[in-house]
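Take a look at this single chain, the form predicted alone, given in structure tokens.
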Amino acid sequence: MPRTRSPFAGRRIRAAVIGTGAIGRGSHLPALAGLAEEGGTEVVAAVDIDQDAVEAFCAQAGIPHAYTDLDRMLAEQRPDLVTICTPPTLHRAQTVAALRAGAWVWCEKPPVPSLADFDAIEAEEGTDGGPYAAIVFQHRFGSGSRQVRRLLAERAMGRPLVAHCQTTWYRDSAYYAVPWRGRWHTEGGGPAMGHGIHQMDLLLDLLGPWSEVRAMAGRLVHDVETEDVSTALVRFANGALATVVNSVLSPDEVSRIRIDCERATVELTHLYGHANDDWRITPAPDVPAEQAALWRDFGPDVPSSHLAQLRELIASMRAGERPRSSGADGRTSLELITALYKSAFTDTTVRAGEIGPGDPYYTALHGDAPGWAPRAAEEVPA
């Protein structure tokens, strides 16, 4: 049967910013308006609990509609596109009401604290060309990833053999007075959670399911009930073997990514957002200069941001079709993340498909233990 004409052909999406604080304003509005100007976008409502904030938010951008209530904008306004820049613990509940109303989703991460409310989110998705919701991701996008993810797949350098992934970046206190940060209710976990899944995420994208993980996790600085440091070991579905760290007690910040594999060493080092010259292929000594230059061409620039995105899954809206980072897609990161707790607060190995229905960890990433505290708060200094 011929396929359905798309609901969004013709004319612009229409789309909603839930939430007017710092992600809102500096990611997610400029994303939207970069796509505003090639044709694809238009920004008809926001939303926020604050009067003034969303009113200041929408005078500024030239947002025509202003509101408190998501439930009345979503009935007034009937958005095609709703972007979710609100806490993690929110996350849920507002992507669930805008499904229900019709719209594709576009959320933050953390995506939601557990598996259980990502798998309540799948399941409000449509069965049959959306609308669907997906994560962001963007460290996925742009010409760099796009490149090493296709060596990979194509295994063109040869089998990856070692990873490393490692986010590690730094806190201070005062960023932890944001009351709901540090919380297992409210943000859903700590670096892991919140900083490192990006990479994690990313090395996923790359090297494609993981089978295992060990891991160990440590409250060492703040004064916080998550942890502020994990360590873990990954094994991979095709064999390779991963180390990861997630810090939020290093002054010396970076984002890194290696992945050696049997003909070349690929290399990503950057710390919020990576371009064409932030990723390094290292060729074995008996690879032709001209192979390895075949490698090293990325392509036009196109650097990995929340536009790269946003471009992409427009293109699938107007395709009717699951965009990346939804669904399993996007689930195998938070397993992942909910695995290395698990794993850390166990002292076990464990493995990819586990955790389920029944499993402490599957509604909560500390097992719902309130009382988990790897070094009492008491001994953490000032």
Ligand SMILES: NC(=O)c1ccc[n+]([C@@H]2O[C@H](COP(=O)([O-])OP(=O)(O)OC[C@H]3O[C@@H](n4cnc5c(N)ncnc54)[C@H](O)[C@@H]3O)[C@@H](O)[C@H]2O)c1
Contents of the next structure:
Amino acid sequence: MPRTRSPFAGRRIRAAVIGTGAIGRGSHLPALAGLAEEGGTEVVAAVDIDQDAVEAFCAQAGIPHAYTDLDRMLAEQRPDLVTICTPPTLHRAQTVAALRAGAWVWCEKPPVPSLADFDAIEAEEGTDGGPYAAIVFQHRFGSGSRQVRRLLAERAMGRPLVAHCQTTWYRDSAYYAVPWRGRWHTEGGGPAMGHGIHQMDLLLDLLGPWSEVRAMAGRLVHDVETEDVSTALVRFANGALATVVNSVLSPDEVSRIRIDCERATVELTHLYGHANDDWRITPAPDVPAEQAALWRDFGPDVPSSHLAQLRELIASMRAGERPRSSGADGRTSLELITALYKSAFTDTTVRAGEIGPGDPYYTALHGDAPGWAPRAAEEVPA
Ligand SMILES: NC(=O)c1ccc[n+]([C@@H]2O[C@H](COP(=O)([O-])OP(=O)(O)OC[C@H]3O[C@@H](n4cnc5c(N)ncnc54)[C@H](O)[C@@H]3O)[C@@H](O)[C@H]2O)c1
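Starting from the form predicted alone shown above, please give the structure in the form predicted in complex with the ligand.
Okay, now the whole complex, with that chain kicking things off.
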């Protein structure tokens, strides 16, 4: 059957930004501006409940329409793409509203507060050619991760055996003074969900599916409901064993992934984004130098970034194809995080696929764990 012509053929993708705070300003606007320069997108509207904020955002970026109401914007502007930059508990309703209006969605991490929420979104996606909802996982994109993913998929360096996945960041009490942070009801989870999700998502993207997890979580410093540190042991379906650390208590901040394969160790060390120089490949002693040089050939440097992911997303829209980091491919890190919390709070090993409807962890990351339950509704900020 000949493919029907793309609805976006021969024109720019009309985008709208929802939430004009830090990530909307700092990452979505520059990425959309970068693609606009290439002729790929134009931003037709922005939405924020804070009228002054959205008007300033639009004035600064030359965006023609400022709204404080998402539904009204969707009805009046009919955007092709909606990028969602609001706090996590709003992601489900806003994504569903955009999909129902026929728009593709690119929603910030963490995707939604629970697997049940994620599945509710998937049920609203188009079945043939979109619209689809992708999650922002910009660390998967760029030349370094592309090269290492290929080497691992082809088993070029032998089987992966041992991995470390570390998000050791530092957040002070002022950071947690923002009302939606540190609470199950409004943030969904602690650093495993809000911070470590990027490295865990990249680890899963590189190594493939996990099979079991055993974890611990602690609340050692901050006056929050969620954990402020967690550790986990993860077995992968390919047999590799990994350790995972997610902390906001670490003054010497680093994001790191290290994978020991039979013939080489691959290591990525960075903080909030990586370029080719942040990757190191150390061959085993018997590997010829020419072979190692080929492994280290990352090609022209494309740093991980919102722009790198958005460029691929726009290509998927034009092709009418499900984008990477959507559907089952976008669900993997939330599955691992949910299992990490369940393991930590129930003191058990959790296996892939066991958390589904009927399991308390399917609908909330704290499950029904005593001591980790949300505060009474009247104490929880909206
Ligand atoms: N990908 C990354 O590296 C990265 C980095 C930082 C934050 N984030 C994620 O981005 C999201 C937003 O974080 P932030 O730091 O920009 O938060 P923020 O508080 O700076 O901005 C959120 C904005 O959403 C607006 N808002 C709230 N309710 C709204 C509603 N109902 N409709 C429209 N707008 C509404 C707020 O007024 C605010 O302007 C979070 O999910 C966060 O985890 C991702």
